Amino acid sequence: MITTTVGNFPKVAEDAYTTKVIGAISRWQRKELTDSELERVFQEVTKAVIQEQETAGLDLLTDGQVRWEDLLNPIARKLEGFEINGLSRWFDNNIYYRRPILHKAPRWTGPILVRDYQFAAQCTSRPLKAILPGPYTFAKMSEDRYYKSEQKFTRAMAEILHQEAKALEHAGAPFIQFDEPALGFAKPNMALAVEAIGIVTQGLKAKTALYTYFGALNGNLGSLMRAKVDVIGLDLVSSPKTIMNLKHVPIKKTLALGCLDGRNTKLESVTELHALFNVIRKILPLEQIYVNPNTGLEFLPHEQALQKIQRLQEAVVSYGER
């Protein structure tokens, strides 16, 4: 089993980082920090987050997404056609994001995340994955005042995210993850989501993944297996029935299984994780499985987030030694 995280890491870490991201951003907004000084803060915390993942023993790392306000804004702010609105609720969680509003045809004018990815990749010798919002979630969580069509907007975002993914691949990303939490809520248009992810990943040589989290797939697992990606990420915590559904769906992909609760400070035991691994291995060979928390760790206290990834690695190593 390959250990990884879904993406984000706590930005607030008492005594862990010598600089605090949230405070630095506030100071920058008050013009008490320059752009270059804020960038140094981001770089310092990125290095620290990567070091923590290395120390924990994770196999596939992320940069902790310390620069990200939410899943959409790092991309939306750099595209032509969008303005960023006030706070909106993120699905049914007590989390908020700034809703992008599309006023004209969106246009990608050049790489958005490449510089940040290259910096993070230089901080480790281990594989570092790049993360992007999925096109379906991007369209679903934005306000479309231009196309006024879910299909047209989603396909347009798929073309744009394909360009960004190609730029990240060219920059050396060996693994690109597309986050599609919208697939777990209400009645998603799975045909459109699968079509869009096919546009995004077309021609990519990097390994690709589609991650779902927060909600339940409600019978759409079979449809998800048709997506043109190498890895499917599933949340086993928010929807425990998912693991039972895996027994009834032909598994055509490598799976990334969310085994720990990224929204709860309670630490899972090694025994609990081993019991889960025992169930999983009856469905799929363990060498075809990634394991990670069920979602990002941003809203956990820093100490508990570290304990989660340490416990995950501990459970995987000890399971292999049995």
The other form holds:
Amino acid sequence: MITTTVGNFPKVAEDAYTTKVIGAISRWQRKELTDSELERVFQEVTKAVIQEQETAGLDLLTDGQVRWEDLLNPIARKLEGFEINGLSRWFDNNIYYRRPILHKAPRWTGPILVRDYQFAAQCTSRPLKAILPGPYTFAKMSEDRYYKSEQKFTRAMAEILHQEAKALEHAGAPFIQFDEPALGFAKPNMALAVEAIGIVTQGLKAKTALYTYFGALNGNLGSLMRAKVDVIGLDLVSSPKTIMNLKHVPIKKTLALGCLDGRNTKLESVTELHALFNVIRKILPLEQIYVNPNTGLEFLPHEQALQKIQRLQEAVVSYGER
Amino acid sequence: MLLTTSVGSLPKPDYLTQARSQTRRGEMDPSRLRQLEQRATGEWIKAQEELGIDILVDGEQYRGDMVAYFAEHLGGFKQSGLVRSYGNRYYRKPILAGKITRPKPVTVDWWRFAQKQTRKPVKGMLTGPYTIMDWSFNEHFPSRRAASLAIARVIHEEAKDLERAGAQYIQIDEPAISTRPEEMDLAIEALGLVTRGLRAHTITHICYGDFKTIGPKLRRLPVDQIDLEFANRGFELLAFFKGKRFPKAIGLGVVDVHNHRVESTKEVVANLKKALKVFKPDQIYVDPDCGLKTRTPEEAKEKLRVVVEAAQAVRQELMN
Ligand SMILES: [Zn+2]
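Give me the form predicted together with its partner chain now, not the form predicted alone.
Up next: the whole complex, starting with the chain shown before.
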């Protein structure tokens, strides 16, 4: 089993690295801090977050997405064609994101995350994955005043995300993950989502993953297996049915299974996790899976976020030693 | 008919906002803070009376977050480390960590304090069990249902105490109810435990909702009145109620609380008239969309003034 996280990490840690991001951002907003001074704070926190993942023993790291306000903002702000609107609820969470509004044809004008990726990658000798929103979720969670067509908007986003993914691959990212939480809600257009991710990953040599989380995939697991990616991320916590559904679907991909609750402070016991691994083992060989918390860890205070990855690693190591 | 009220929170005056942060930093004595909270409450009671509002609120000058306030005063909760809610905003999310108890009444003293200063009825204001559950971490209960029902039992005790103290209106806010339509039945069950056996007029306020999915179940919410945001959706919600003969009273939000612009009396009158095509006059309570705490005190008063003027104008017309 390869241990990893879904992506984000708390930006503040009262019990560890620092809470200075809060003050730095407000000073930067008041123009009392320059871009590069703010960037230095982000780099400091990124380093600390990577250090924590390394110390915990995770195999595949992320930069903790400490610069990210939400999944869409960092990308939308750097593309032509978008404005950022007011707050909307982020799926079934009591957490908000700023809704991008598309008002003209979207255009990628150059690499967005490459510098951040390069900084993070040189903080560790372990592999570090790059994370991007998936095209379907991006379109679904934005307001489309230009195409007025979900299909056209989603395909356009797929082209853009393909360019960004190419740039990240070129910068050395060995693994690129696309987050598609929208697939767990309402009745997603799976054919469109699968088509779009195919556009994104076309010709990429890096390993690619499509991560779903929150909500429930229900009957859509089968169509997800047709997505042109190497790894499919599934949240086994938010909907207990997901693991049952897995038994009835031919598994054609490597799976990344969300086994700990990234949205609740309650810490899973090693015994509980071993029981879950036992269930998973009956469905597919454990050597072929990634394991991670079900969602990003920013829903948790730092103390519990850190405990979750430590517990994950502990459970995986002790499972191998049984 | 067309009684006017507000949803609950009213903005805190600057002196109180300052005092709260001074107290947090240990620079002000909590008893001094309490005096200022009383002063602000008294000022809001007077302001609501002067504006001519029919059913008053205490304005929640002594509360911060609507869930955290109850978590701090009930037993069984812990406070978490900082969690980001959006942008650069952080808060401490309550943790359900043990058996939920109510060592003593939470809101009754404040309700009495406010009611003493006016002859108009003051609403008792509570946060609903489903929302408290949904907006907390859960380390203790085996399920979301178990947590909601345990919280409901103590909120019920609180409601009973408010009623015993003389509250004729008790509002139990459930803003979280609309986020997970699949849990609407749970929210209804928990709210039923809260309102069971109450004689007071009970109200629930719901916001930011996706009414396509929860709408059909609204009539099953065990309260006398359902209070909803109409203004910030351009009154399109009226279409949902049209021709349905809704069996409960409806709290009609007629001014948008997220907007600095103060609506004109004329436009609110026009919207009230639209609503009267769907609801009966004595079925409607008129108020702002949501709590006014994010507006300035002046904006809040102006918005409330428009609520009152519009309701009065329409009442006049109906009586002539
Ligand atoms: Zn509201």
